[in-house]
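One chain comes next, on its own, written out as structure tokens in the form predicted on its own.
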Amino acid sequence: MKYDYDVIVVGAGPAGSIAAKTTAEAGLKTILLEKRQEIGTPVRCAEATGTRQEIGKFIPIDDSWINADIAAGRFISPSGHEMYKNAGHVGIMLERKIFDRALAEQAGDFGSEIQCRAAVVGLTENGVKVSSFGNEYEITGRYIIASDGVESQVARFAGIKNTMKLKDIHSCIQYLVRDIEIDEECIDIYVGNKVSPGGYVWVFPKGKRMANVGLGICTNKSKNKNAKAYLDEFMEKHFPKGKIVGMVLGAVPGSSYVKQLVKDNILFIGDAARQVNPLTGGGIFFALEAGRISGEVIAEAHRKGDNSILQNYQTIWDKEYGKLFSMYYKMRKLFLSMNDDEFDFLVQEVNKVASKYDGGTNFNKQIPEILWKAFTKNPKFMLKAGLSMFK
């Protein structure tokens, strides 16, 4: 059968536009398929990721799609205990609008066609169904990139089970505020059920006395408060003349990746896949990582003809991140059982075990390993965690 396409890509997220890229360049012929009109809008995003050399693999580093370069991070506990480290570059806060696009146009300038307001409809035999401007088409292609965002439609036509326990479900806001005094190198997160049950808040600079100031909550944990009502109490007590000028709506996934990210020739990338980090909901590094690998897959898939090489996707990604996953995803559990009082003194503890490490651009992947030594400074919380690894 002659295909229409080579490769489908189905949203034009980060994770699409990356493996759009990826497939584009290693010479298949390569469609990007976006829902709404424009990429890049709506954001539902907190705008912060790694740092520039990480993001740099993915797309040449340009400073219009960047707000801030942060220094710096620090945690505030439910009593106003501080842990504060700078790590030289934590990071970087991004323009989404600006860098969805930048992704996007970077597979075009591959050789990958790209259409908005083209909703994926349905599967078929050799493609996908598509409606645009009130007509229904079919598209063919030998492989189908599933990136179209946590309520990922495409896996529903495919059978993936991807549903979530209300538990797995940040419910999450955020508001974009003007003329407020902050550190504009410095991430701040506040944590305690009194802010933000099962979740956290954050404040996330953007520039010239802006930042994304959010949370996100756990609504099983709520006791029948939404979001706004938990950080409207917040912007009153800590930026109470901050002039909102934008606001967000969302839902985080906070449960692993799923597990099975191929059936025959489609693949699961991005927050189609939750392949986002259970603990903390940050997702885009990891979503510019699975269109990489996903789009590398499928190239030599393509050139050898032999599409059971398709599964060394799922192998790739259980062992570059399946125990970090893992990881975080029990931290999260036990983060969930903890009261106010315990994260007083996780967040002393944690400033003590943090200060011997160096940071720089390995702090983030150190974490998980600070978190386990501040744990096991209480007996009480050595317990919890071990019945947390376990659960």
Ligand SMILES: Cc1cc2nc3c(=O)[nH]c(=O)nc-3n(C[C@H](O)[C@H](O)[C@H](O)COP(=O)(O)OP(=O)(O)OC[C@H]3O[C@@H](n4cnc5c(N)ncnc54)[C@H](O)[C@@H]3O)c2cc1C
Second form
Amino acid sequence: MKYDYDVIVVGAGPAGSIAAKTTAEAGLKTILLEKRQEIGTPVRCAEATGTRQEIGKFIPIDDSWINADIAAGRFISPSGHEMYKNAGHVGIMLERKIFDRALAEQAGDFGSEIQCRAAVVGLTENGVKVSSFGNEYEITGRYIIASDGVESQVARFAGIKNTMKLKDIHSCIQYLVRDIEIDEECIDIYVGNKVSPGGYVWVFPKGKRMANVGLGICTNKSKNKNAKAYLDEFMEKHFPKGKIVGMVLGAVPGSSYVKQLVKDNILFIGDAARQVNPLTGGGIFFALEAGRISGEVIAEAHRKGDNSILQNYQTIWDKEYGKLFSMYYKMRKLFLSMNDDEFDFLVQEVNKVASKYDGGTNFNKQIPEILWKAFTKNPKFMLKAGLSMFK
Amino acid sequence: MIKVDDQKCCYCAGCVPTCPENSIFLWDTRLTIDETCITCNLCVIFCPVSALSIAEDEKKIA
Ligand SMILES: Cc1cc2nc3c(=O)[nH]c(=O)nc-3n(C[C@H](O)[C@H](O)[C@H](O)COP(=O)(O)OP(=O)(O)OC[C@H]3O[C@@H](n4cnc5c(N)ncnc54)[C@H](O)[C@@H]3O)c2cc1C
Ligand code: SF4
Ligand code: SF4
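Could you drop in the structure for the form predicted in complex with the ligand? We only have the form predicted on its own so far.
Once more the chain from above appears, this time first in line as the rest of the complex follows.
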């Protein structure tokens, strides 16, 4: 069988673009298919991600897609207790519109073909069915990478049930707000059932007097009130004079990643595989990682002519991130069970514990440890925590 | 059937993964819901701006 391409990548988000770059770089004939007419817009993201060093591994750092450097985080409890931590350089704020385009262009630079406004609407025996400008046609390929985001259809076409239960998904909305007082290098997180049940409010700096102000709720926990109503309330209270110059909506998985990352010659990556930190909702870094790993595994399978090697993607991912995800998933379950008094308690305790940590690039990995230390300060709470995790 | 209020919908595709029947598809900026919909209401509950609703005539039957 002669295939049109070695690799068909469905979806030009961060995951797909890095996957396409990786396979094209390895010499595989690659095509990146994107449903939208323009890559990267509309944005569905709060745009906070890892350090310059972490992101620089995937694409040369360019200040045109960086809005701010994050050095600190502040958690605000329902009664206004604060925990503040300056940890040096912990991450960057992206301009996703430009970042996503740059990633796709990079894939192109390494030899991948790109097609916009080309939606994959089905799988065929040897490839995918594409719909573009009223035409439907088949593109054949040896390997398929499903990087089609949270709405992933490819998984469903392949017979994998990836429906998300309402308890496992965050309903999100965000405003881009101008002319407000913010700390330009600090991300603020507000927790509590009144401000954002089952999720949190974020205020992420986007430069001078400008921030992404948004929230995600678990619709199981919100009674007859949509995410927008919560955000409007928050804006009224905290930034009544802020000017809203943009709006973002979307779904963020809170479920940990799907069990099956590979089916036959199809590899699921990024949001399509729910590779999003279930507690924080951070998915950009994992999308990039999954793009790289899946691309490398395909290149190896192709080189050796052995499709069983594709399973390595699953093995590598489980080994690298399995534990981290299951821990964060358990923590999310605990968060979902907490009342506002408990949030107050937690923020105060974390404040005491966190001061002993130095922060830095390892801070992300230290967060679970810090939380555990805080939890164990209150035996009753600890018991509840324990129980909620095994439910 | 589910109705999409296109004055409210910001085509975020967030409702798509909540659908157990895979009835929803987003064509760039246009959200479509096909006849496989079983009116389970999950997408309606999910939408951050309440752009979805069960069509009036079906409410009466239910
Ligand atoms: C409100 C919100 C805030 C967030 N905040 C953060 C944050 O601060 N930090 C962070 O790290 N993460 C955040 N995330 C998560 C992050 O945006 C995602 O994890 C990340 O974009 C996943 O990348 P991806 O490449 O897997 O998917 P996407 O970026 O969603 O890309 C998928 C692409 O596939 C295309 N596609 C879909 N279906 C088809 C089809 N049938 N055919 C062809 N193309 C198709 C889509 O159009 C899209 O371009 C947030 C998400 C939301 C919704
Ligand atoms: S979740 Fe709401 S805003 Fe988003 S695509 Fe669906 S109907 Fe539109
Ligand atoms: S009501 Fe249920 S079946 Fe119908 S589109 Fe919404 S989620 Fe799908």
